[in-house]
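Only one chain is included here, represented as structure tokens and corresponding to the form predicted on its own.
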Amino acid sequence: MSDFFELVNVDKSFGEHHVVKDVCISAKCGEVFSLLGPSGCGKTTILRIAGGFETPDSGSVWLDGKDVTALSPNKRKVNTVFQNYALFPHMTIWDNVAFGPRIAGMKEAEVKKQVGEMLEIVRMSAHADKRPDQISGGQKQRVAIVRALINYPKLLLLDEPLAALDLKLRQYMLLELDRIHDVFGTTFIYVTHDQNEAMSLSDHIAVMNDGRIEQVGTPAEIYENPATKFVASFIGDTNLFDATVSGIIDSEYMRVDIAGLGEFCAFNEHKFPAGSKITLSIRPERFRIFADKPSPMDRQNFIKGKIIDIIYQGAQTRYWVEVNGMRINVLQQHNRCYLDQKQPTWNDEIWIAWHRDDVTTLPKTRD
């Protein structure tokens, strides 16, 4: 599968504001492409680089195999869906849906068969003579969507399209996008700040800081090997150590001493030769909780510490473990619960063990 769309090298400034940094993108067709990052990054600004709303200072903007840099909007073959819906207010759903076919001169009989199936398809048909004042964000939301596929543009542009919504609207939303998605095919660029958002929906996620891409991989990639410190730390939970590969043991892993914490073996998948200072990241819900100091497993690493935080959240529970003055975020998955069973608690002196290849390496002066 071919790259469909790609931004090549592109910068943008507003003024002194130097808001998109050579940035370098590539979706392929019928994708789920992410662009994740905090606000003020520059997300959005490609975003608008993309539909032709912006001009980038330089770079290129390539869809289908041909260059749009210089085309307008409406010459692209590319829609969008706004975070605050975009609707017409005095129109029906109905005539919302069927806005972009009568401009494009569609005849009215193709217009009511193709408007009925688009409305079947997000489930608003027996909504079709309200106005959009008379139903739920997440409707309008439904509705926006299916405007702006009902053209079959090859692109479909998503700024920040859930924002608006409450936690649980959000989260049967994402299912709909999924399942829209798959009824259409079509390429989605899709712009959030949302974490979760992103891991749930995307092929592939660029993760994005200051302008920049970090780095750009699968949700899984993402997650569970992090290229430097801001991805480690923007993408779930993370604890950040500083530390020095103190020895080699074999090709595969190495010593390192973490400041405070003591000597600890790690596997070296960037080759660290003795001496290199580097950024370790562990994941909390890597570690595991012993009461009594657990007798040696095989590569894992443990060490004794005391429970000074507690926040108990249902599924799981997250404890903040000190060790010679350093906090530690550890989660607990609840697989099963036993009221009557002691559970640790606060000023508990505890072990907590990690697995060897669960720490990811960094370089020191990766930020």
Partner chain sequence: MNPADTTAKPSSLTHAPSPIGRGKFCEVSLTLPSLLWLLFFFAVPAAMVFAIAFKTADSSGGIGSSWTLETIVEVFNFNYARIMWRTVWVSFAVTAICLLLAVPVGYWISRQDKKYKNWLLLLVVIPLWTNFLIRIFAWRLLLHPDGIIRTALVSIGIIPEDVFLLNNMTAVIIVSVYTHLSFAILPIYAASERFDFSLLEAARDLGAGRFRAFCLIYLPGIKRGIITAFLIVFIPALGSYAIPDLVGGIDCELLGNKIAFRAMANRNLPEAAAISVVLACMIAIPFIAFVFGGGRKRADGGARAETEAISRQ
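All figures in this text were calculated on a predicted structure; none of them were measured in a lab. C-alpha atoms forming the largest set that superposes within 1.5 Å between two forms make up the rigid core. Numbering follows the first chain given and starts at 1. Compared with the form predicted in complex with the partner chain:
- With the core superposed, Ala128 shows a C-alpha displacement of at least 2 Å between these two forms.
Complement to the form predicted on its own: the form predicted in complex with the partner chain:
So it's only the chain below, everything else dropped.
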């Protein structure tokens, strides 16, 4: 299937400020596509370009096979859920939802039927006559979503829709969004700085940094195989090490020399030749802690360290382990097997081990 929504080589500057740099993304029909990146990296600007509120300096926007770059917002079959919801304060919830159909010239009887159905879907029928300042944030959110979806857009743009809600409500609305997406099947472009939101909702994620797309992939691809140092550290926790390839073991594995720690084995996914300067990423949950030096295990690396901090997190415990002045973040799940062991405490000398396949290698080109 060809791509349904595409940005092709989009560039945008505000004065001297180069905000969007040669961005290419493409989303398939019906999927949830997330733009994930820290605040200020240009996500909203990209969304505004998709919605027609900004024109790109160069590049083009394609929707359903048509170039819509020059189309004004009211002419695009695209609707937006704004970050602050932008509900019309002088109108009731009902009139807010009815706004789009009425503008489109729909007959009042049909408007009535559709608005009723929409409010039913998001369980807001009881609040139809209230004004936006009389309902809660989560309710505003739901109204904003159906106010957009009632127009049956080809594309729904959501700009950090959950950012203003508290944690519990955020988790609830995440499920709610998933359900609404299932009901409508509309293509969602979802902007967020929260990796959990992006991970749990998206079919594909584009990770952005400083106006650039760093990597596009499924949530698993992005977590398991980050393409850059930025992606590795932005998505989940990780430990990053500067290293040099000191030798090639076979067609799959290599020896790496991590400055300050010593030599280890790692999977050589990108076929680096000996002598390459690379960055290694090891996720905290991939380490295992041993009280005594483990007997040499198949394909495992291990090293001795000292526990300098312990953070109990209920389902898991996070340890900060110091090795030769370097702090390593280690996460242990509280499964039975782990809890039955003697728990390490502060200043314990312990060993940490990791499998050579659990090391992700990143070329040391861009930071």
